[in-house]
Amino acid sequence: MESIKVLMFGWEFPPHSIGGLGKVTYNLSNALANLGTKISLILPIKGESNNLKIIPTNFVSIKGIKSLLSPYLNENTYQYQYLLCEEEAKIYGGNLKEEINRFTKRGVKIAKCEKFDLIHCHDWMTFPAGMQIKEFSGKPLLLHVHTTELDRSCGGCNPIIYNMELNAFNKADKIIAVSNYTKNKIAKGYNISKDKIEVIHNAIEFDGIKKNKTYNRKKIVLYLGRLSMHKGPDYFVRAAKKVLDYEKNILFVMAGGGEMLPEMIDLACNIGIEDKILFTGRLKDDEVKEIYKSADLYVLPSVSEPFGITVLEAASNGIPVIVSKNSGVKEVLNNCFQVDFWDVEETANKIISILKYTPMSEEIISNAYLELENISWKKQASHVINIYKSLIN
């Protein structure tokens, strides 16, 4: 059978990744390509360099569009981050909506020179391009939903973004959700038929090697991720305070950047734990690997988490994990401790118990390793290819 040709739109990619979407796009594209799919991947590129980490196959070609788009932008952060000079203002959009329209036009122009069987778009900034290309080409449109405006906003929904997602969901031929949690949110929050939505969980490449942990005299509890409202960093800080009221010899680490970083530093100072919590800011990949080696426990207290790939990474590094019940990753990793994100008392109790009772932690870790052995990007890519075939046949 002739290779399926996919026109794919993403909005971040290694080494210029801010969140998990870059990792997912890279690993999924790589796995699809290794199974014979030919991909033209269109991405926004910032700065002067088009030096991207090219996937080592002959099946993927990457086309960059000079753009100011990046993950987690909203109208306010776009205006704040990009104070454009007169020359730049002639090129880039004066606001986020204008910049998305500019990216869409450039993407459509590229698409008219490409041969493809279907369109595969990752998250909302790429949806307008996908819809316009579907309209002129007649090719099927597949939307890959890693998060929705309902997740990001935590109740303060931006109507422009919400309506952009709603319009795209209605026009798509198929939707991939990264979890049943996300599928249900799309179905209920946007009134989309569940029959239109397929769940394909994210994955990691687990090497099967059990990591030997370095046990510190001082236990380390880790939060790793963007410091944004939907990630629940304030619940981590408040749980830390309750733990430290009983157990003093623990260090809490908040690794990651984001708009809530200054607020979290202030909170830690105000509740008197500034000497017990370390804020690292955003980490490079090699620094993330090192911090996983040091951690004794990982906590993901998200208010709304479509998946949570860092949980799989932590488990693969031999770290027991506590996850919010409002997360998709618990659908594939049963061997973890679950809490209501708002219940800082229960979170604190679980942190103390896990750090105190080593045999329980070791049992959880061993069982998590068994689950990770059945998770791979190759398997998930096979599911995606089956969806491709159903759309083009």
Contents of the next structure:
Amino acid sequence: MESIKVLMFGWEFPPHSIGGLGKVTYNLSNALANLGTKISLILPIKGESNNLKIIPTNFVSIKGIKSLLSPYLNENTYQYQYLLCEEEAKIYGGNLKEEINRFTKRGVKIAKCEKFDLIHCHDWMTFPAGMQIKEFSGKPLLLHVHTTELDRSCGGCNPIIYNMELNAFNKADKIIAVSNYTKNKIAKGYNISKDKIEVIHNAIEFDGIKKNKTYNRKKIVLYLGRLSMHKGPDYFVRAAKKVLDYEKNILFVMAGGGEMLPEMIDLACNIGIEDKILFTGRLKDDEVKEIYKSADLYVLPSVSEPFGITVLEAASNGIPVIVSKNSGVKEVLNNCFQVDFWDVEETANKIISILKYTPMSEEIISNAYLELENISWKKQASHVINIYKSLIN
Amino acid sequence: MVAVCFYLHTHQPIRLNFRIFDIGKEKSYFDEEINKMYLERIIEKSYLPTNKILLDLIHKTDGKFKVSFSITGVLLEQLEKYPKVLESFKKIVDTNCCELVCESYYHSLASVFSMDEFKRQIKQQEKKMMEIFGVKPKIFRNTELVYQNEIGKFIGQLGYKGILAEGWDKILEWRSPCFVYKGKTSNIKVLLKHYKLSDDIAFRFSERKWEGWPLTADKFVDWVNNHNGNGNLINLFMDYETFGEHQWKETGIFEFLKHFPLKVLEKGDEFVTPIESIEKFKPVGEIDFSNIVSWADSERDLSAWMGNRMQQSALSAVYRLEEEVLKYGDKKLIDDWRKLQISDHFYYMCTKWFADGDVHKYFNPYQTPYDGFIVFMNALSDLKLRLEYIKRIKTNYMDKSFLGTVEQGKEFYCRNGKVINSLEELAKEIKELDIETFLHHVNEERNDFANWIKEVVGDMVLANRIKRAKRQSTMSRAITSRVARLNLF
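Structure of the form predicted in complex with its partner chain (previous: the form predicted on its own):
Complete assembly follows, chain above in first position.
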């Protein structure tokens, strides 16, 4: 059979990535290509589009569109980006909506010169492009949902973005959700039929090797992720306080940038734990590796977490994890601790207990490894290909 | 003619709820609300309707239908709040068509870890059975049917005539479970569970994929009757909760229970209790259980209770305390320690099937096996702390060093500015304290004086007395008389 040609719209690509999405796009498109799919990937990039530096991949052809768009933007952060680049600003849209329109137009223009069997779009900024291309080409549209406005906004939903998603979900031929948790959110929050939504969990490449840990005199509890409201960093800081009231000899590390960083530093000072909690800001990949080596426990108290790929990374590095019940990752990793994100006392109870009763960490990690061995991008890519096939025929 | 021995194991655990922050706060380990919820559900769904059917059957058959129970001490304790339920069990026992079988009071795995403790829990169960039912048991069944030669010998020495065990193929080899056997190295009679027929009811009854489904009384009794000529005893051993809880009413399990005994009798077969079966049938040979066998899972071992690191460390931590817990004779402490031995706590920590999200979820009150471990270890940490205090009370009962002045920096600072540095001073000051200051230090939530005496002075005996006192004068008097006694010592 002739190989399937996919026109894929992504957001970011390593090393220019600030969230999990870049990693996911990279790994998934690579795995798809290895299974014989031909992928043309269109990405928004900052700076010169003909000078695209990315990690080389096989069989994936990449086209950049010069744009200020990047994942996790909202109207305010976009305005901030816009003001930063005065000189060349005339080519960019004056606000987020205009910029998306501009990106969409460029995307459609590229698509007109491409040959493809279907369109595969990752998350909302690329949905308008996907819809327009579907319209002129008549090719099926597959939307891949890594997060929805309902997850990101924690209640303060932006109606423009919500409607953009709603519209796209209705027009799409098929939707991939990264978890059942997200599938339900799409079905309930956007009133989309569940039959239209397939779940394909994210994965990691797990080598099965037991990682060497660096020895620390203090136990280290790690938060790794953007400091955004929906990740629940404030619950982490409050749990830290509860733990430290009980047990002093523990160090908390908050690794990640994000709009809530100043607020979290403030909070830590106000409740008097500033000397027990380290804020590292955004870490580079090799720094992330180091921090995984020294952490004894990983905590992700998200208010809403469509998947939570860092949980798999932490587990694969031999770190037990506490994860919010509002998350998708627990669907593939049973061997994790679960908490209600708001139940700070229970989170603290678990943190102390896990660090105190060591046989449990050994047990949970060896069981988690058994689960991780069954996870791979190759498997997930083959599920995606099955969806491609059903759409083309 | 074959004889059917129908035995039901009856037990409900006491589930734990204990966070790390509860340690040292004298909070109960047990989740009253949850336990009540589970117990009342099972009373309604299983105990009451099943007991009614069993009693009706006995009457209807003029006592030809017979049943036997073992009811764990921890369940009997819980049922004391529900006299109606206890009464329904008593009525059945009083018909003389029901034999009560003994097991360990706490449904524990003591037989694996400490024979002394095992014996004490058997004695406690015997006492409870005498109290409630006026019965002295002659047959024993161990937790989860755990059996090996040594256990048989031990139980025989305690005066029991017979013991229940799993009719496991690997032990039986070419032999049939449908006879009475004699234990190796002892005189005890071993009654072997016919696991195929027992599990047809207990596990497969509502399993639609099973070729035997739907299981009618006629079909089942045919299978029983077919053993004529190949054996004389069919031991149907299962959890009592099979009726109405593991198999819901909607599956037709109660209809089945109403009818299958009548069909057994119609075919000319009969019912026996365990002791009757031993009296009636001579052992056909000796059976050798050199290793531990249980009735659990396809492995028939103890891996569901002690298969992983958490379970092993929890079990060894609780049994390691045996000598010390018993040494000081604190009844409440001993009872709590034994309640932590209830085997269910360790079962909830099982990770064997967890990744596949299997059966255990239904029975597990905790979200994950890890939560089960945390709550257990928290409770055990608290128990150790209590043990430590009790030890200090008992060993420093009289110690003159309590009389001196306390280390600098550890004085008691009253809210009104007074600084107290010895018991003698405290006795004097407490009497003269204004009521506002006193109530600041002694109220519903705290008793600073008792804490200071406990933590700083170290006199646990006095601290305990002061903790209970509510008035300034009583406190002062207690301290004065304690000081006087210590001076005399």
